[in-house]
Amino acid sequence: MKKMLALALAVLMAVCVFAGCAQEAENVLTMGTNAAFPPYEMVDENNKIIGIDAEIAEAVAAKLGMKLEIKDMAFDSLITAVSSGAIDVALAGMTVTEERKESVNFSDTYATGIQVVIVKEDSEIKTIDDLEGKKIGVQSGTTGDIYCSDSPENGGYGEDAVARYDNGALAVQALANGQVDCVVIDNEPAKAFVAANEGLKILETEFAIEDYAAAIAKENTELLESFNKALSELKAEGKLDEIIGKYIKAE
């Protein structure tokens, strides 16, 4: 009797253990993301995914009474990562583009991008008018690889005009080679980039003015809804432009 009541008693425990950790891993909220894109996401010393994004998405999950975690991915597998199911939401300084919604929903905006070109101190590229001919660096799957990479006839330059890399330093660094003309990418992470290789600049003429947000699965409307609930949440309590300014000063 006393063994059948041991054994009872060692069942229910796992039960409830079981139960607890099935518990605390449904309230996970995990985060796609690329962390080589400052000042929105990038690792620190201590080998921590840090940034907007990365405190953004914090914010919402304490909203939302949920763990963040957070995994580092190719930017141009994040919203395969996001349809499968592989990850709840993927923030990495995404742009919102009609290509996109068709395949993930978009939260409300959260912050707004600018697409810039880097080029050698004394490059002969003055302009975004003088891209024409020139070989183009790229971070994979982003909206400045999309632009450049389209037809001359829809204002792209084709796909032989593009070298497209991993990231935007790779990017960078190839600039500072000499292997591609000019790197196309997103304002701020180009002034750090900037910042860290001498003897390069960012020309004064904006390529493109987009909208980041926040991509979900189509059929997680849930998260969706509660994810945007929490966004405006942090919108009015200040908390979002207190969160961008910590990383982004105001000019």
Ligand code: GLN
The other form holds:
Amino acid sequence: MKKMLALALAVLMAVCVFAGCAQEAENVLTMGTNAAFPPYEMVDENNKIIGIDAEIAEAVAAKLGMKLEIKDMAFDSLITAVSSGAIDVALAGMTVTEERKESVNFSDTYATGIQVVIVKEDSEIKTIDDLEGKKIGVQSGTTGDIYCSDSPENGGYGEDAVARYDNGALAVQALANGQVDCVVIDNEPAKAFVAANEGLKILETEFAIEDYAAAIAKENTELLESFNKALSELKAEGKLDEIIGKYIKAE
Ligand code: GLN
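The form predicted in complex with the named molecule, contrasted with the form predicted alone above:
The next block holds the full complex; its first chain is the one shown before.
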């Protein structure tokens, strides 16, 4: 009887070790994001990164037979992290731009973003035309930052007009404290920030309409192809709409 027990224990241990190894050997897809961009990415009460991008990446990874690992980092270090191979892919409500395309490849787009302007409810800023001479809060390295800090000849307001913050929440806090006159940021996080802070509103006039896509290293064409294939399957299956619909309720 004792022998049988010892044998059973040995088998059990062997299985555990084997399973452990198998898990180690499983392919890992490393995604980078900036988890302060609701509802695309945010941290839940258990410190888990959730949101549209996390779920899309999870679904893509499942299709590729890979295990997803998410790394939280500053938005403006994501492109370098992708091109240096520190992460496999960046999903961060990231807008496809010509400049970024010089450093990384973008997947097919999976969502649309709109740059909007957040102001205090009693602000004298009524439309985008009133931004002239105002202090504009932005999230460092985002398209909102790039447009606004551009020279007036290029449709921007110049470097001095812009105050940069590490994330959108800090920019919105600066607005609430009166350190900036407005914040230019993507519409969905804007809605979330306005809902969470009293006395703020989003201007009706939109700043720019953009496409979101995943960034992948130039040389990793294999992942680009398999990512796009998985993404188009998710679109066809209605899974993509389902994920987006879970976080963004139709108005
Ligand atoms: N869509 C914007 C950009 O790509 C902002 C993204 C973000 O802040 N996560 O620059």
